[in-house]
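As structure tokens, one chain now follows by itself in the form predicted alone.
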Amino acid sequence: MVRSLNSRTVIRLALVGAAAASLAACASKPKPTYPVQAPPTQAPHTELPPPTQGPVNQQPTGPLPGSSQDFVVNVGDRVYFDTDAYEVREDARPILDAQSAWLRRYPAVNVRIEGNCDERGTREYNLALGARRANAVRDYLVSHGVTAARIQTISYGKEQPLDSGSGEESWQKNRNAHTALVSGAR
């Protein structure tokens, strides 16, 4: 014979179910991994060697030292940030150190630091956060010997995402500061 459940039993079961759902929602999630652009492992290129008496058609390999391609390939042009943060992360410091060394080697080059955010938050919030990210990178470079007059900053907020997807993997890529060479590169 099937017994009907009284209202107290139904309420108790509902409370137990709600508590179980609450605990499941609070379960810790693993910390996300962030994209990292490592500085090159090889020594940066120096000036081109003087011409030798070799074959006429011999061309140097790799990007031209002092060029935009040299900067991107041998130094790195982008660093990443944590959610709602503008502090320079530890994994960004080697890239920014390499950028400051490269910029000191090529004093005619001027740069623009472009602060970017993920799609979450209001347009105004993300524009302000992107500006703080760009300024944090500028301040780091200036503190490492790059003349402040050579550096412009701009915030694109969430307007120019690298990855148009929606989710943590895309958001991680979009929380960045990009160093663009604007003049003086070969």
Contents of the next structure:
Amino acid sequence: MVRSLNSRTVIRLALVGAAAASLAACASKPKPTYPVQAPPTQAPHTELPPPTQGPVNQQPTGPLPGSSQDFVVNVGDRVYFDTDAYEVREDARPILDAQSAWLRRYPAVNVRIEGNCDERGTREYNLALGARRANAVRDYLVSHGVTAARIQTISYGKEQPLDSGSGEESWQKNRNAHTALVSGAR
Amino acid sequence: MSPIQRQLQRLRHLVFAVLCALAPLAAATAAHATVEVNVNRGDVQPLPIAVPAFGGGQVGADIAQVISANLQRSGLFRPVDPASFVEKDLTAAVQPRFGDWKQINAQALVNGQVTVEGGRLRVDFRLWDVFAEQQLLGLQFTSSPENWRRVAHKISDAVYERLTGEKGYFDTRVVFVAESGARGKVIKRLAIMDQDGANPSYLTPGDSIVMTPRFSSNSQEITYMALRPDRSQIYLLNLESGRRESLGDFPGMVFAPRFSPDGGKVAFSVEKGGNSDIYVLNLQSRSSVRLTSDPAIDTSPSFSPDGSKIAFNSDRSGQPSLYVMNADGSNPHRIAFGGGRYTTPVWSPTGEFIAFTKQTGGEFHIGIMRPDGSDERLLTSSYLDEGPTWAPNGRVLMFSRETPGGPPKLWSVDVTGRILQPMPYPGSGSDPAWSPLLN
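Next block, the form predicted in complex with the partner chain, ref. the form predicted alone:
Full assembly next; the chain just shown is listed first.
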């Protein structure tokens, strides 16, 4: 399938072409003058092939499996709660199932579950409520095969709202538990 | 014992300065004063009081201004407009022309004189009952000149106490959390200021989220919580020495610290496995005792002023409510039964009331109730009010108030709910803690 090239892709291709041409022209010099990506550590000794002709199809490769980006994009790092509640909701289960599967697949990864609350509660009570939420997610992951020692929990109470607005839509976003990868991710 | 001697006896704790009675100038009789203010009456008319500039130049005028503002903010006094004064250039060395003050209906008059001798500031002041033509108080303070605001606060306290029969609360400070930056990325720093908003300064650099500072009731020491991405800690901070120390590592999150009335212990919550319980740490032995073991949330412990009981917040009945237990954890019982969600109980320094935050009908309120749960009164109502702290005389509460999307601001309200006003501090602040009277 041929994707239509948007202007950014065209520019990028042009730069790649220019870089290749530049490398070709300066093959005898120790350093290329226009490295776009990581510069080569050694001067190339063989002549480079001529710049590619014709259209090139480009697809995003997607996040590196086992990376934080992979976890955020393909699994989901946050689940949401009802007002003053810490039970894992139905809509959170598929995400937590995927989190536990991912964590079983990458056993070197350790996580911190951060419980959060909306602003419709007082500070200390919300610290306790956020801790319940973090712990509910931890229990879910452990019951789905993730080793307990890989999981730490903390509550940020209402101190770190995701959404700074005031209204049910914002509050719903702020009632969450965030699974942060703290070590071992690629 | 003359009335002046009785006042002196009451005020002998004011060891801050050399303090002596001035010989009464007026031919005062032992008759009872006609001026008094009742702090308990919700519908009280503020007492008209004249506070002309003290003699002695700019600092004299400044001192009178601070006294006048303190008394006005208490809601119990109404300073008379200086433009209406008939007698000018009054000094503490001569008796006022009472007729001139009666004419403008000033019921009480505070006058004074400032002198600087040998690098020391000396302030003589007298409080007069204008209609009884009687001196109610005559005191002299000495201090270093840069301390002039504290002298003004001490005079304010003396006037307040003499006229209301209650201790004052003006020579006090407030520790709070100064907030800056956009919502969601707020930088929180501990800050301190005088109770009238003067002399604000920061106590922590903003490298962690600091919360809930609380004063020891008998010293210039605070305890507070700091939250970092991966852990929480509670600290002691001595405001005089600047010395800060962690109260140690606990098996889980630690939060909601508050001193016992004798300053020897700190009660707080420890969360483990999602369950928050209340502990008490003995500061000398560093041993801690667990007081609650209910699977519900137990937090926000606050000692009664005699140290025998602890009020706390728990949702063991299904939603957050207020409870009282003995200081050893025995006999926990619920005291709040009204509809709504009750949090942040704070025992008043007099033992008379427990202040709290309550949520009902989408609004937050600051309220008070007797320690047995009776006599509940809601004093405020807004989008978000929380975190009350008591003035040392138990007559005024400070708290933080937020409007939707706005930064928190410090407000105060008296126990009648009648005198509600923003604190005279322009910045944003939360979690105020009112100090005891300074020494």
